[in-house]
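The chain below stands alone, shown as structure tokens; this is the form predicted on its own.
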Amino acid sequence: MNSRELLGRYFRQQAELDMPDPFIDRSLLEPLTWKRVAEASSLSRVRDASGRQHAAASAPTLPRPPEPSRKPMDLKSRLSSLRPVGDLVASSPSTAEPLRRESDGTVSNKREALKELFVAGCAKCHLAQSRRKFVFGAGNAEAPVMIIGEAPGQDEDQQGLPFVGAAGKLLTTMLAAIGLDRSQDVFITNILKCHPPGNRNPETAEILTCIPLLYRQIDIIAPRAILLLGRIAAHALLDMTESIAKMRSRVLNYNDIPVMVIYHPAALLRNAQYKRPAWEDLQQFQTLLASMDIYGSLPKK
């Protein structure tokens, strides 16, 4: 691990614990973006035409989101959450076992690769101490479509599966409306794999810690299209700062994979006025899938 990589991990740990840095002015960290920190730890990678991996290009600067107000951690809690540098090095993705790939660069056994990733689990931030279950994701490892939300809710935390509450039932209905079976045609996951207490929004440090796991899931599954649910998921994966009103109805891009953003099902349950635009966006996503002949690749039911 080079010094830049180690320094990036140190900064991230300090941010997780909300502790001031005694050596470096905290204002120097402001220009860091989510993707740049991930790149510093060799986590954001893309494949070129020959199948070789290389670091992704830097995204435009993303302003640091304001820190949400929260009760300060006491000294004992902070110290118990602190990991030694040796653990940081040991958990580096650079030391992770490389994925077994076919000649075209795709993972040879996606289901087995996801299983290994699930069994490895994650306890890299404080959410691992308060969660009930690790919500890795669910669906078909060979699915051509990935659905990505922001974080597990209370129902998901209890069952260990994504989107199983009221918002999950609505999502199942929405997918069925455009001809997608959530158990066969898609793989569903979240930016965070642990439930934030009180159903609060994910914090920046939590996203920084957890999103490399999502990068690896995408790399394994290699979906042909991605549907992002809500503003937070879109900001985290795409390094965008626009409102969801400006991101919706557009075909965006993540590492040459077409991406669309729609309102989160939970937002539809709270605000009926979002239902019409969400249905319009869902129909556009269906048109995108049809234009890519994704429906022709779905298993026969």
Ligand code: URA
The other form holds:
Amino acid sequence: MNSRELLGRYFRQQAELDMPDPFIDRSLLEPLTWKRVAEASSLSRVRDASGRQHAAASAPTLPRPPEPSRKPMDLKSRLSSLRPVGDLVASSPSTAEPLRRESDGTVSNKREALKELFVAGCAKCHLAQSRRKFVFGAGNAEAPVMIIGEAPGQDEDQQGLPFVGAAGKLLTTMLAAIGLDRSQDVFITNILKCHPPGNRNPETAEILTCIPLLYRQIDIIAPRAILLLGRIAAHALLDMTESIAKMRSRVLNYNDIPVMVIYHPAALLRNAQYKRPAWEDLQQFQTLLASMDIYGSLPKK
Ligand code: URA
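I have the form predicted on its own already, so could you send the form predicted in complex with the ligand?
Everything in the complex follows now, all chains and molecules, and the chain you saw is the first one.
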């Protein structure tokens, strides 16, 4: 039985038995986490040159290559479905100061560059007054993969780290299910670096003010692939205004970096029906990483 069939059976059982959902309260049904499903399924284990093992989709269908870059649509228009725009104008990614590169094109000072950006902090909008902590991002500055969410929640605001609450725990499990360790293999951040009070959606003006910091982080880290969590992150970074249903399952493009969009883990906690498509999308992301030989470049455990 392949992983999809196994997962399908699992969801049917869940529905029939009206069972508690392990993603919501893992202690209730610990054995059926995504990681366990992946491990128990026919996901083959592949070994890279260094001998490290990774899960890989059993029947990889290679994803479409990144779409050619299109002329970016005005960010304000993309975000028009959100709150009204103030009079702020975001600087485009291309205006960011270029990172110092070595003669062979590599960037040897990613950690330092990120540290400088973190230390500089930000108080450009009113969220700096209401926040407890500036949530810059966390993970490996050299990671080949960036994970980008929407905005810090309450737990993140308290700890100053992204994705540490319930959605974050699910994200950790989801990443582990495709062979990614959140502290070593990825860098995780958000579109907004400060918690919007009451967990409301980010306002357009807040996104416009904050997103140059994300452009800079991407420029420094230069990830080989990006995973966007949810519609707001996707609309903010990509030249798109479609629903998640239309954006998912495709390999998109940000400045020639392949990007995939999946349902936000918080949405999965609220709506069980998104779990199956999210799992399928994660597997496609895994296939994309495998096709780019990203697993072979991960830090050794
Ligand atoms: N949701 C997000 O989008 N980001 C976080 O850091 C936590 C929850």
